[in-house]
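Just one chain is shown here, as structure tokens, and it is the form predicted on its own.
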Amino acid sequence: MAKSEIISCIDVGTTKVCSIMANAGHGGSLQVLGVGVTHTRGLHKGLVVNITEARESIRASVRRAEQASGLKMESVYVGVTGRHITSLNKKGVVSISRGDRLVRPDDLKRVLRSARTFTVPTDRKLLHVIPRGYALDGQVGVKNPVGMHGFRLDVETHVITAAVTSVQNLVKCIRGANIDIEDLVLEPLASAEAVLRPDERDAGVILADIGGGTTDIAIFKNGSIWHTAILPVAGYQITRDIAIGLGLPFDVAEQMKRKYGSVMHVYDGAEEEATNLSMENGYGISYQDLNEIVRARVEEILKLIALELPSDYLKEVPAGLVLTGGTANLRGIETLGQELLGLPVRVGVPTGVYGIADILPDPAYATGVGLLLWGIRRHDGEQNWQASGLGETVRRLVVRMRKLVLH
């Protein structure tokens, strides 16, 4: 097997860190060679806030993934999310002045890097700039003009920012535990490349990866990235809330939300309703108290997601809302999606894995997989922003940061 088949990533997620190990196979195909999953410590809503602890948790992942494969791990894919993440969409112009007036693939990078002429504060750095649609002479629409004849060439992007620290954190633990880093990819963008299809991009449609610390969104119109958003909060408040509620230490209510968790009114398949529940610890609670509490805490995340949505949503994402992260696991949460927001919802699953891939067709490792199909597609020059110079504005940027972290 060829080494440059392999590809790998890591998803440092607030309550774990999975590490994969795949071989690229036909047609996007990812056949598993090894999974590492570890609790992570030293995160706090996708922030590194311990160093020490994080880099101890990626390595124990890591080292585990590589057991598993019988391979070293050498280069990732690492996912970025957090409240420090921002976005906003930039346009960019030139003209196409040589006789035949016809579009080559340098005047794309030339109208990227006009896009990208704009102030980055110096505790910002550029993470991505995505390519959401050409126009040529006015006509708006068009994928990929390159052939084309036209005399203006006008791109609109969606332009992703991160702050240096937290950026410079998290490579500073992957870099700790002897990884190279590929590319640094926000996670909501990871998270769609697993789950949404082709015809929900087109149409219109909101992601909502709700994890531990975050609910990362991304919403797609058209087949290009429209708008994204990470909001501070997901299945760490639900927990919190439950131990508080209920008085329960934080570890158990974090099993209690698992097993039991539910935000529907009436538990699914029990006869006998609001009994009580026990672990095997000796703690008991009220069914009915559990779910009231998770049922109030995901209609204020639905709710949040919602304010993230454009005034006229019902025609702008007419594919609905496709909800995953390990939250999406909770029973009933698409019908309670769809009371709210009066939009499909479904809760996105990762396929096309095959190999040791027990545990990832589930949402809790739609980022991982993600990130491989990401790499896949950035390997493949299957997809147009990072054919267009996303590549290499990202390793530009992690070469950077490696400078200041490795002085």
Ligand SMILES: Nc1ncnc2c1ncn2[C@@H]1O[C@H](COP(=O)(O)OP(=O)(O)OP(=O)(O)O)[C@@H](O)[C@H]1O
Contents of the next structure:
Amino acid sequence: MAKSEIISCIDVGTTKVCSIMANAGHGGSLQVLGVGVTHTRGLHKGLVVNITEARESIRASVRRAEQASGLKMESVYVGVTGRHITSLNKKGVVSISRGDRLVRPDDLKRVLRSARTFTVPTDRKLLHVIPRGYALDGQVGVKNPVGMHGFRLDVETHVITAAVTSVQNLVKCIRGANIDIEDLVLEPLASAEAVLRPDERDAGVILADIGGGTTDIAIFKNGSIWHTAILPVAGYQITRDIAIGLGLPFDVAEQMKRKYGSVMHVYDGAEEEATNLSMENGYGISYQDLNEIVRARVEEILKLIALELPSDYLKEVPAGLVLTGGTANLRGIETLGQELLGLPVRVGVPTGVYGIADILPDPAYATGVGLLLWGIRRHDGEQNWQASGLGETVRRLVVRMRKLVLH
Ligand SMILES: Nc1ncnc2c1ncn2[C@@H]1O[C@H](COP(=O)(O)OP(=O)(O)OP(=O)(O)O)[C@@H](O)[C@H]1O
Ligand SMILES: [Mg+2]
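Having seen the form predicted on its own, please provide the structure of the form predicted in complex with the ligand.
Zooming out: every chain and molecule, the one shown earlier first.
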């Protein structure tokens, strides 16, 4: 970015709404000015099921971020998730017919347009068309063909669509809180921005954000997105298993999980704690019982993540699995993942944010921080685009069209 400017996001999760306002400085640095987190109401498995409740949760979260920053939140980057998301890979091709055969930024836009000539059904909304890689005169693996010479430019893209109605409900809640939407971003792509290193994306890596209602997956290879998927199982199911299995109220099961939850077989605490756990409110359970339940569900989730890749493809992701989302806080999850998948597994914590950011270095905030980073990157892209000669008028037109589409 040329100079610092305010950037904001809202991550409307199944269990929490997180609004962040930050100053975006040079080189993608983020100085957090205000964070507002509230308990979510009106969402189920990442989807709005009660507009009034969801809007109120969003309002409360935004108000807290505004109070902390002393600024008004005007427009935001918003995360989208849910089972309605689908993704596929599409190709496009154009010829470079000018005399010098030099690929210009305009040709990139043309080839991307050619990759999106398919008809999007009226009940679907196009969220992203992300270039995965280019080929110039048949030579594949070209990352940025601008400035190179060739006759034929091919592109392979990753296309992500969402159900119009689900997106409309989310948009309605945000607009109902008097906030404009800059862009909608698929949540695992945002989480990936916050925690993945370029070398991991190059080698091949799976990002899985295990939240409250959904497990959001993005797989990267050769530096580009390869596959995305949303699974409708996450932390909520773990808590429900504990509640049903041990006969506890849901809230108590949730507290037990957060306080004592682990996927390890053996408890490393004191002997008496190893068998009996109790809460202040009088509920008591056995540590082994609790964590057998937790472990069983986490094993299932980890196996489902691995199933997004055909089994012989696991070797295509040598950088392994990076876990985000609140459920990644469960003790022992890295070790269990390594045992089950035979891959390196690490928990991804957003770093590199400063300011009033005390709670953000937690895997649950990867999506929120990633939304801001996504926004900065896109803003920088638009700046480059302006520098390439397309000018402010076209940019404004595109921004206005995007806002119309989001209405
Ligand atoms: N320390 C902890 N140990 C175990 N589980 C935890 C811990 N902290 C949070 N969780 C679980 O993480 C889940 C919430 O994660 P997160 O905040 O990433 O979800 P969300 O963004 O609200 O939901 P989603 O992204 O699925 O719509 C809850 O199920 C919660 O129980
Ligand atoms: Mg989430």
